[in-house]
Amino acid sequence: MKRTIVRAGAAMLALGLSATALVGCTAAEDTGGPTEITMLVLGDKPSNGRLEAMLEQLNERLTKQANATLDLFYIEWADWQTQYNVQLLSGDDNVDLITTATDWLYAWENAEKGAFLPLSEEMLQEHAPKTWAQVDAEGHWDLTKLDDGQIYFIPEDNYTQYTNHGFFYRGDWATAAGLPNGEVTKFEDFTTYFTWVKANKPEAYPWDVALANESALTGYLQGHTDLQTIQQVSAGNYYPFQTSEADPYTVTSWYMEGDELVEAAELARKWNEIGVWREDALNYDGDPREEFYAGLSGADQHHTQTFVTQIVDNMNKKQPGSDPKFFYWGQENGNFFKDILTHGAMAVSANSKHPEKALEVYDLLRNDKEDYMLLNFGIEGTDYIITDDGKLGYPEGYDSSTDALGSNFWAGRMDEYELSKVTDAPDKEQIYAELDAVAKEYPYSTLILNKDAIDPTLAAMSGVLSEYIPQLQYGKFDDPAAAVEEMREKLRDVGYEDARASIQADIDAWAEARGLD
């Protein structure tokens, strides 16, 4: 009997293994021709043929320059949150270059879990010399090292953008609502704005927001505290650990301490009563941005970059006279950050069969002007034109919603090769200058946290937060103060203090090693 079981087990194992082997067989053979380098890209794969046309031209160049060709592998927006990590988990050796980021694409986690190939200095110097020299000159390699001292990805450190979040709203409606200059200057002013929209624009929601979201809370918290979020550690979709600017080496949490969360929740409750959002926003899955463009929503929420590159142009075209404006979280007290230099980054897959070639291709895409222009803007004349005043414009009849190139190269853009676009906000430079004058540098770019020890606690905290925060954000509790107290109690029960202490110990060690106190 025992033998039968063993045999059956062996047979099953053999079957499993042969299935895996079969999958393995499909990998491309080296034929001596140009090496195909596949880059994992986030975004919706365009189907208008423009990408393919561009790649054809780009690949002609890459073949000559590096005997390589480029192919793009898309993880679509609809399922990136599940597919991105699953793709890395699968150990797929068909991908060579991986778009990553430390603040939204789990770069540290994936580096720790071994998804990325450690890049030696020699390797970078030899195969990506221009990139190496540029990042090295800025002293930015330290931002990409784990505590083993190895480099795990290449930062997009030479591209200026602001990714601090806030509300987009309409200046024309804000003026009518009686706000001085039609401008919101502090978070609570939105109560006036929303109330006016509710009363005067019956076809629109003051803020037609969909699904779980916490910006009504974080927007308030950022503007009413000096707390700064530690981006290296999340509990699910939530970032529960902060330090204060006044005391940057003591870990705290705006979910746990202070009265501001209750104040924010009270304000959200007021907004809920006004009818700022749909009663069932948590189950509504419409597209808030499209509603905003259509004049059916008084506000939308995203970052400066989106405002500058999309909102202003689209609103001016679709809602002429709407005078689109942006209020960013922390605007009233200057509590916001410059974009971190690893908001975009490029890693080489640990399973890549041609890591050196992959680096060579990346080096060209990032540093060769013609390759860069092709990949980022497409073919001149069909995808873009250069206007008389030297701006990047679009040919007659071009419609960005259907004609976009969609190459989504967010892991090596360079200011040097970027042109002002005709669709950019006219006061873009002024907006950046104003932000630059106040924004803080993110202080913990080089901090590595040991999360192994606290993973189960973070998972449990995520469970608690995902139950309470969306309800607080949408003002669904009759007694927000009691709900916050209840949530805090539960977070303590699942081990918040232990997690905090563990992160504190890591920060202490990090600060000591750098002589900070």
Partner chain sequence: MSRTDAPQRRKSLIKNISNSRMLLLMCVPAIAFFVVFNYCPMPGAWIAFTNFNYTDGIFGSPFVGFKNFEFLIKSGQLWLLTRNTILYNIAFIVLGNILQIALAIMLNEIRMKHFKKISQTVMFLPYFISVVLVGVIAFNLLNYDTGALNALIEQTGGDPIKIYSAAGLWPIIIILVHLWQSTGYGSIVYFAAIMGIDRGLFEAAAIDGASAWQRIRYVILPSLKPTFVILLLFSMGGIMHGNFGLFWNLVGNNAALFQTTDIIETSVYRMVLSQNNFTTSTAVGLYQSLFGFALVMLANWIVRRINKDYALF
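The form predicted alone, contrasted with the form predicted together with the partner chain above:
A single chain, with no partners or molecules, comes next.
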């Protein structure tokens, strides 16, 4: 019942604001001047002036095309996990378009809480006709609807990428460490690699990592179980619920069941004793990627897309001969997934004063080639060049670490306008093909969980996990097994079983509705 009330309230809020928006549109139109549309993006706003120069040119075009201009509002990486949802639910009417996602940016939760304007088919057909037609032809609108049948966001469903996470490391150092072909083929190989780096590269940390992190745990867990994380439910920064490939409709948790978490924590303790990271890594606020580029770290952690578009090129230029390589979580047992089609998506704020104009601008940014190129790549000749063989390159002296555009349009990219880049890994297509051959389809793209009743429990679980997981990741407990058992007891005390049962009920209903066993 509560869920229904929340949705009804959200719809009324949206409709009420939509009426207000129409008044706002009329007022704007009365002035005859362009309407400013603000788009919320994730990332650190660049200070090199290139973004502003690009927007000046883009806005000249948008003014002529739609009598509108675009501005970007940034939620920065340092606090996005706390500030993103706060901003969306703040009632701020200065944001019109919102970058979102169902797997990492709480799209379903924010839709249910009324942050997004419901988008009718007629509204999309009139104000974003090219986007409507493409998504409709692919049959992907159902991926964006709550069970009230309304569309709440637009999927970035026509852009090829892989975002499975793992370690970047140096093939030259791995070769010197004695790993066959200089390659890590299982998670435990990093003990050999890190030990060699510690002994032979005293100026470098084997893995210079900063702040709260759990890669040393989840990388092991994914490669040593068939557990698959339910991406729609998190407890703060953590994703505590999984199913197994063998039993895909029974909810469990790799934090709560099995011996693998203890095994991972014991390995992390061993790495801590080797000196893999800084003693104060949990409080270190430096930039590990720049340390990796500078030859002062033996590893970095992020996803495939970062590796093929940034790491390979930067390492080859800044650390010639380093032979950068990537080991992704689940590589050793094939337990990894293709991106879901709503890994990137765009919503219209329920508080937007100009929702129709916002859709018109989005339709141009997504489908007009020149607008798209400006927003995503900047000004030709300054931010990028087109090479004689048709690739996207960069002017002499360009350094992505300092010269990047940083527009971060991750909610409407299109393969049609994505040129191959001279900075892409030479074997990018091979890497994608190899991943495609093994990666699994995420089985729960249409699963919507009712979290209203368990939100307080998830918040309490977040507190417990925040207390233990970073310490386990950095190997700080003398007795990891005792620490894991203590954590599990606290999770049970704050209601883990109730939360698991609630999610299980939703999965049961979802599976029954689809005739799944």
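Please read all numbers here as calculations on a predicted model, not as lab measurements. In this text, rigid core is short for the largest set of C-alphas that superpose within 1.5 Å between two forms. Numbering follows the first chain given and starts at 1.
Between rigid parts that reorient between these two forms, a hinge sits in the chain, and the option from 476, 214, 257, 339 at that spot is 339. Relative to the larger rigid part, the smaller one turns by 10 degrees between these two forms, according to C-alpha superpositions. Per-residue C-alpha deviation between these two forms, core superposed: residue 64, 4.2 Å.
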